[in-house]
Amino acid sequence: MLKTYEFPEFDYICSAEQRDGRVRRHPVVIVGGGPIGLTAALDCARRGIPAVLLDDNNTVSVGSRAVCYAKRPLEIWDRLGCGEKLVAKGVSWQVGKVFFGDDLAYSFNLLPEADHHMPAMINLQQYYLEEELVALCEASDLVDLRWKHKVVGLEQTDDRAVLKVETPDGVFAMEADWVIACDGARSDMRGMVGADFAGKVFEDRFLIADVVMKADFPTERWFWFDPPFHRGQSVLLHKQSDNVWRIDFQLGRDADPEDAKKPENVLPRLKAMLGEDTEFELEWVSVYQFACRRMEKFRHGRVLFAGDAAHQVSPFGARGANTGVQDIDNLTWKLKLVLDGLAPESLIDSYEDERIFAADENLLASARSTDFITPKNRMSRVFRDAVLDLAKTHDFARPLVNSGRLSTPTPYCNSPLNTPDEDDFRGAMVPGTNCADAPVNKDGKDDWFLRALGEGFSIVVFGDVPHGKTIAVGEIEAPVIEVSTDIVDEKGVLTERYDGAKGAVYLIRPDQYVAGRWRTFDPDRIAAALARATGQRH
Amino acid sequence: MLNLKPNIADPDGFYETLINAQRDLTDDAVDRMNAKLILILSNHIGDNDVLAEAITLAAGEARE
């Protein structure tokens, strides 16, 4: 039991379909109730898909595990109804310090870019995140959360998956049009489809400890390379909520995990680091090893893999949960269109195109951080130490210091869903990029651009539209949002970020990515882009 | 483009400066110095394509 947190126990309920022994067909069944599965359930519900979520346990994440949540996932959770609450509960840090050996190498201040609703990142224990997501799932009529439901078998035909599910009342069968497998790095579902998980397993072991500080300690991120209290290794310290601090010790390759976890071995390390006089209590401790790898394909028939089940990265840069949530953001609207018969099934394949591209970028970033933090040979270490030494006195070396790069969204540069630019635009909002937020005024009140976008496709027009207020392709409709009458850009930030001279038009996907943009409102070109973004034309 | 034409105005002087700087260093200290030197010069060059070309060239030469 933690000192600052009591784990909830959710009730197991025997479902009607198990009791009656009548096999039911569900549009979507989600396997795994971690941050990714819970987000998937909420996003399905938000898009109008009834979702059953199966979890083999009956509580939230034990131990705090994921810590840092970046802007894009916060924006997604804001769309799903809990972004502001998470930000209020979480901790934001701006000052980071990098130590090398006995000295402070340098410190930095991540001055956040102004005019975004969500901060660049927050730190928060994973169980608080999950608790919030569970509460929203429980409040939703479309989410059916089932605890102590373990998937033990899978069969597939062309149009469905049949799951064998074990509960305290025995084993029963469920059918699903689509299954989203979010059952983590050790995914059983991955085994059931017979997929392997190729990549690189790193030999270094890390010890993570959560400690409760008794006195004030600065809200800063501290990273030590080769500190006097832990020679030859690295150590990371950062703050979570409730005065709980996460400390991450690199143990090296030969450490015995069981031995390292014992309080008599952990406490001296912590004291050496925090100082003899700093009062703290040990909250939770765990030893981990990590791997950088991904599945070759994220779609296996009717089973779609997301999060750590599909790709696993090192913890440096907070890329695990952050990218998993974006998998879901990418997938759910596509599932909705396919389930409704409005888009061809091939639209689902674009999930794989886009998110494998993102996974590879994350794997690369995470492997680069890992190589810097844990040099693999003598000369890599000499270079690493040279960078850190130079960083003490020379600005130029500081960008080379890599203690983890914060996760940012991957633009889907070459996605088949994009309509490439034909008109001239400046700035970052090229097709395939996630929309930057900006302050706007709506109905006379201060609001945010991302919040003003619709649930489906949106057409944002800077100025007025002479034509109708929607563009439709078949039954898929994209309403027009005028930056003049519907929302007002008083500060000019939106116009600046989107190079939105009068007449500029953006087609924006349901996951808030730019699908196409033009200098004039041409209904034919917009309709063609909408068809393309929904997999109906290439 | 990596310049592989002679480009140092006083070749003998440069070489002397380099060798003299390392004459009394231990092997470990030489490695540290060389690493810093590479980083300092790489930053001065700045262009990733030129740097990649130089790294590839040097790696090939090292193998022979």
The other form holds:
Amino acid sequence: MLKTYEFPEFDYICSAEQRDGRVRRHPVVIVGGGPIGLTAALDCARRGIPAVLLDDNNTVSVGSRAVCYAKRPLEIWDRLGCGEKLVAKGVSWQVGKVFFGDDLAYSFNLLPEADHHMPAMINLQQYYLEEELVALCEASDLVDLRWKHKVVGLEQTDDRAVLKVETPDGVFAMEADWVIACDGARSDMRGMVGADFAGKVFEDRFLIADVVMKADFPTERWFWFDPPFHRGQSVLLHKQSDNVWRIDFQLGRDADPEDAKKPENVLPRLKAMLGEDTEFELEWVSVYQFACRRMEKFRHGRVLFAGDAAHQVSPFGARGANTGVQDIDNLTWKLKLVLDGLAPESLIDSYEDERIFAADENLLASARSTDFITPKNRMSRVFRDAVLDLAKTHDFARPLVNSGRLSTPTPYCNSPLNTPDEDDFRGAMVPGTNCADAPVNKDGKDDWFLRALGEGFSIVVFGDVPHGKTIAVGEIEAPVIEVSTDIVDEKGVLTERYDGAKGAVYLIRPDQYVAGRWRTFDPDRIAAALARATGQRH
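For the form predicted on its own instead of the form predicted together with its partner chain, what are the coordinates?
No partner chains or extra molecules come along with it, only the chain itself.
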């Protein structure tokens, strides 16, 4: 009736080092071939780091799994070469609606302003995302994808990790300067370094159904509390590509997960929601519980943890994969500088400083959403239902409605890499904040500000620079981009978003975060900020 996805199978290849029985040392080995691991491989390659990726499977993820991808990860993937393609394949949206019973209680717009390259959110099945990332990895000379390679042992010295890897041809050893562990919530690597999660596991169970159907629902996020078709619980509806709809049903604490997945129990729920006459097919069904927890440390010697291997959140708010992609964006440029001998190894520790701060913010937001969606006692439910009732007619109650605060980037307000403001600025672009995009003109063509920044540090100057086009600290160079000649702000949006009065200067990190800003171009102050942002001076 309707198209369903055909899963690819990637070839297992016995590596030369296993075949020859020689131990080879690699700059970076990545464990886990999901979205976070694949993004890590691409970002390493983009920055000139050869990377080996090991995965114990040989296909993409089953089911939609991660569904919503936010603006900031899309900007990161755009830097890696696939942002526009993902947007074209996915379903873009920015409006969400929350219902209480039959009534609309609240609606929101994630991106009310114009002039952004990437949308607020896209919905796209995880298998499509992984397929695109795999294709880019296969096209890169610096990425070595190794399927059916399972890490079964780990030893470390001061300067390397030694991995024992099992394949269909046996077990062999390989070495790495650094290992990035992206092997998910059930991470074997976490156990190998003797680490665990700290946090909370929630008892409520939820049913996910990927339903293939043609429906008239708008391209919006719809969330119901106590709907007439599923009384006393909640339901979430999202549209994905190829007429696949993701529907989440809250089941409660006592539901039997195996029983709940049976078609004879799933189909009546769907028919009650969609109508008896609606034609649909089930593509994937799963039951899950979720947790809000993280590792105490993300660095364990030469092993660096990212994504669900390092932290877990509830699915409400789309903070899982989105946060993991930003982990990688934060990490790889630091690895590049350290591997090249241009920055001290202590720069890697700032990955922990910044991304543990981000993880804690996400855990707090996720826990609050979960408490609102699944009240733990009678008074909590009374409060929640009162908020939903009031939100229908009173503005003050609407910010209290929490069906999942959706993923946004975390500002690294207290990062040791920031140079604090000394001059007065207005607006949101404070040190430690990710750069806002804006339309610009470059080389006579319409373009976007983030695309003009390049892969390394950049110095953006609103006006002309009489001092030359580069500031350097040792061998680390930051080229100057003049907002007058190199790029042109024809619409004035860039100037407005950055309070870019004539002479204003921004130092931008390789991950497109603001490291410092000034009202005038002072080479000494900029060089000091560049040294600080690379871990060479605090």
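Residue numbers count along the first chain shown, from 1. Worth saying up front: this structure is predicted, and the values here are computed from it rather than measured. The term rigid core refers to the maximal set of C-alpha atoms that superpose within 1.5 Å between the two forms.
For this session: Compare the position of the CA of Ser107 between the two forms after a rigid core fit and state whether the shift reaches 2 Å.
Result: Shift of 2 Å or more: yes.
For this session: For Asn441, state whether the C-alpha moves by 2 Å or more between the two forms after rigid core superposition.
Result: False for Asn441: its C-alpha shift is below 2 Å.
Exercise. After a core superposition, would you say Val95 shifts its C-alpha by at least 2 Å between the two forms?
Worked result: Yes, because once the rigid core is superposed, the C-alpha of Val95 moves 2 Å or more between the two forms.
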